[in-house]
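One chain comes next, on its own, written as structure tokens: the form predicted alone.
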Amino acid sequence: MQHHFIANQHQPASSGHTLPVIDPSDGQAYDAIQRGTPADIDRAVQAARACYEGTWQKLNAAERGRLLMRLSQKVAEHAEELALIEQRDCGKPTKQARADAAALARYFEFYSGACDKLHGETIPYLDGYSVLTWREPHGVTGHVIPWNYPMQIFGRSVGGALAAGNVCVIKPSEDACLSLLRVAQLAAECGFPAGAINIVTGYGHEVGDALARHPGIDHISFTGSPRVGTLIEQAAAERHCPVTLELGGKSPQILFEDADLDAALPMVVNAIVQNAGQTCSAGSRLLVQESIYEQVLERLADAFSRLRVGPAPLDLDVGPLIRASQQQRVWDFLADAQVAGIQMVAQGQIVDEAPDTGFYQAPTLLRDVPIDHRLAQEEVFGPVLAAMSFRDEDHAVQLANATPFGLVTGIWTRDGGRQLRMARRVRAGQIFINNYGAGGGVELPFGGYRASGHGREKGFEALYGFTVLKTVAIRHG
């Protein structure tokens, strides 16, 4: 039985109710979490405020950095334990769960070194004045963490907020929160003061909504769907609370006829099957120049047909989807494709060892997907790749920008001029040229255009969003 983590203590929900924890690999419950209430959020916010005003804001930046470095080292020491927790809770293959634990340690390491590098400026002004700026933390920040990458998103969101001098109240997904509860315990063991990191579990419409509306929250960071992001922002707007939103994407990989296909195609496959396609930055659209379209599809068909799907502990190419409703969502998209006459080129294989009660979906490659079909416009959040062809640069840009999203784009071409022209014209927060994802890139600012959200996480840029800029003008004669 798992409890909330508030003020460095495990605490039950005020409601006395719990929610089951389901293993996506077999669909069976194996643990329980607290079903939080607005009263639990209020307790956590009060603990955070007491910590901020009583302890945390009195620590200098170097001391905050040392705490974060200790936590980074602690996470590294417990990486295998955390990976196994994440594997079962999220259905991640072992290698992905281990990568997530390593990324969490790296986030805390990066932000530990950034704490005392966040500087203000002096501004030349009128004679007899000295003007300076400094950055102050918001105070108590709220964080809504999704189920697809709990550890990684905790690291980039909470790590940045703590580095900037805030304290945090976290609402993780009810589908995946066990690793974060363990990390909070590790932080307490590292010496984080009571109230610096608080976690309240439960449903989004109950505790997530209460977090967004709570008058004691000074900033909200949300990663999730555009629909819920809109609700979060509307709730926060009622009290003029700033919000950072990362809302997913429909990211294209653009292959020109001069692309190095030996380098590109393995990344194209990985970008849609990693974490069973449940990735906001998944390369879910494939745009291929007409002259190489058939060649690319033939090679990808072979790659897809060799992919294997199964229980997380088997450490295959793809694990299960997070829950039954997500599995049904993917099935609905594929059913719509069949009705529309969209051709399936290839699928992977679900292994015999996969229980029928698990939430599995074979990776699927579809061709000639019309740009106005929902498969080309909406986020499937499953291992489904929609391929289409283009004529030239202008046509590629038109297709790339033809969705409401703008998160990530991959551009594959040896032409240096084309690389820069395309990077300028495509509307996306991250552009990768002759690669995709750059190995995770803790240092690289991340966020999107339009329906993909606003604000930036990751890298040093994230610290600006977690602070308020103050200008001080001194008249001295």
Contents of the next structure:
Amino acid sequence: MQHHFIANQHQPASSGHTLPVIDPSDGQAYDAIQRGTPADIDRAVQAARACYEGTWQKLNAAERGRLLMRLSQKVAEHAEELALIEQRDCGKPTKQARADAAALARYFEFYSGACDKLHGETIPYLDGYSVLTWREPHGVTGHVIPWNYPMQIFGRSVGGALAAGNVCVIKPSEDACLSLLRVAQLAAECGFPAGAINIVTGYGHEVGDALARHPGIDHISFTGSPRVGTLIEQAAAERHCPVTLELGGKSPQILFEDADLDAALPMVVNAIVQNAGQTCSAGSRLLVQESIYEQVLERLADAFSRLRVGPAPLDLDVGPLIRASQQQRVWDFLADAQVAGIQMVAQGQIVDEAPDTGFYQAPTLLRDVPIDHRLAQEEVFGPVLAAMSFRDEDHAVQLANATPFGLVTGIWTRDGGRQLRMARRVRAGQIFINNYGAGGGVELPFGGYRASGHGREKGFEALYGFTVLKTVAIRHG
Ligand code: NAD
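Having gone through the form predicted alone, I am curious about the other one (the form predicted in complex with nicotinamide-adenine-dinucleotide); can you provide its structure?
Let us now look at the entire complex, which starts with that chain.
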């Protein structure tokens, strides 16, 4: 049985109720988390405020950095344990779960070094004045985290907020929070003061909503769906609370006829099957120049049909989806594709060892998907790739920009001029040329346009969002 983690203590929910923890690989409950309430959020915010105004503000930037470095090392020491927790909670194949634990350690490492490099400026002004700016923390920041990459998103969001001098109240997803409860405990063991990192578990519409509305929260970082992002922003707007939104995507991979297909195609496959397609930056649309369209589909059909799907510990190409309703969501999209006469080119295989009670979906390649069909417009959040062809650069730009999203774009061409023209014209927060994701570097600012959200996390850039700029003008004559 798991508990909230508030003020460095394991605490039960005031509701007295729990929620089951389900293993997506077999659909069976194996643990329970607390079903939090608004009163629990209030308790966590009070603990955070007391910490902020007590011990935390007295730490200087270098001391904060040392704490984060200790936490990075602690996470690295416990990486295998954390990976196994995440594997079972989220259904992640072993390689992915290990990569997520390593990324968490790396986020804390990066932000530990950033703490004492964040500073304001002096501004030349009128004679007799000196003007300077300070970057001050917001105070108590709220973090609403989804289930697809709990450790990675905790690292980037909470790591950045702590580095900038804030303390945090975190609401992880009800579908995956065990690794984060363990990380909070490790942080306490590293010497983080009581109240610096608080975790309240439970349903979004109960505790997530209470967090977004709480008057003691000074900034909210939300990562999740556009629908809930809108709710968070509305709730925060009531009290003018600043918000960072990291939402979904329908990101295109654009293949021109001069692309190096040997390099591109494995990345096209990986970008849609990684984490069973449950990745905000999944390359879920494939735009291919007409002259190579058939050749590309033929090669991808072969690659897709060889993909194997099964229980997370088997460490195959693809694990299960997170829950039954997510599986149903993917099935609904595929049923719509069939009704619309969209042709399926290839599918992977679910292995015999996969229990019927698990939430499996074979990776699926669809061709000639009309740009206005929901498969080309909406986030499936499953391993489904929608392919379509384009004539020329203008047409590729038009298709790439023809969804409400703008998170990531992959451009594959050897033509240097075209690389830069395309990068300028496509609306997306991250553009990758002749690669996709660049290994996910924590240094690289990340965030969206339009329905993909606003604000940036990751990299040094995130620290500006986790601070408020104050201008001080001194008239000294
Ligand atoms: P979700 O929006 O359903 O849930 C995200 C979080 O919000 C969860 O913790 C949930 O409990 C909480 N929540 C739900 N309803 C709430 C409410 N009314 N008020 C406050 N909080 C509430 O998203 P999900 O299904 O957990 O995750 C998938 C989505 O997240 C996808 O759209 C994906 O693209 C997006 N995502 C984006 C990024 C990014 O960095 N851009 C990263 C990962 C996931």
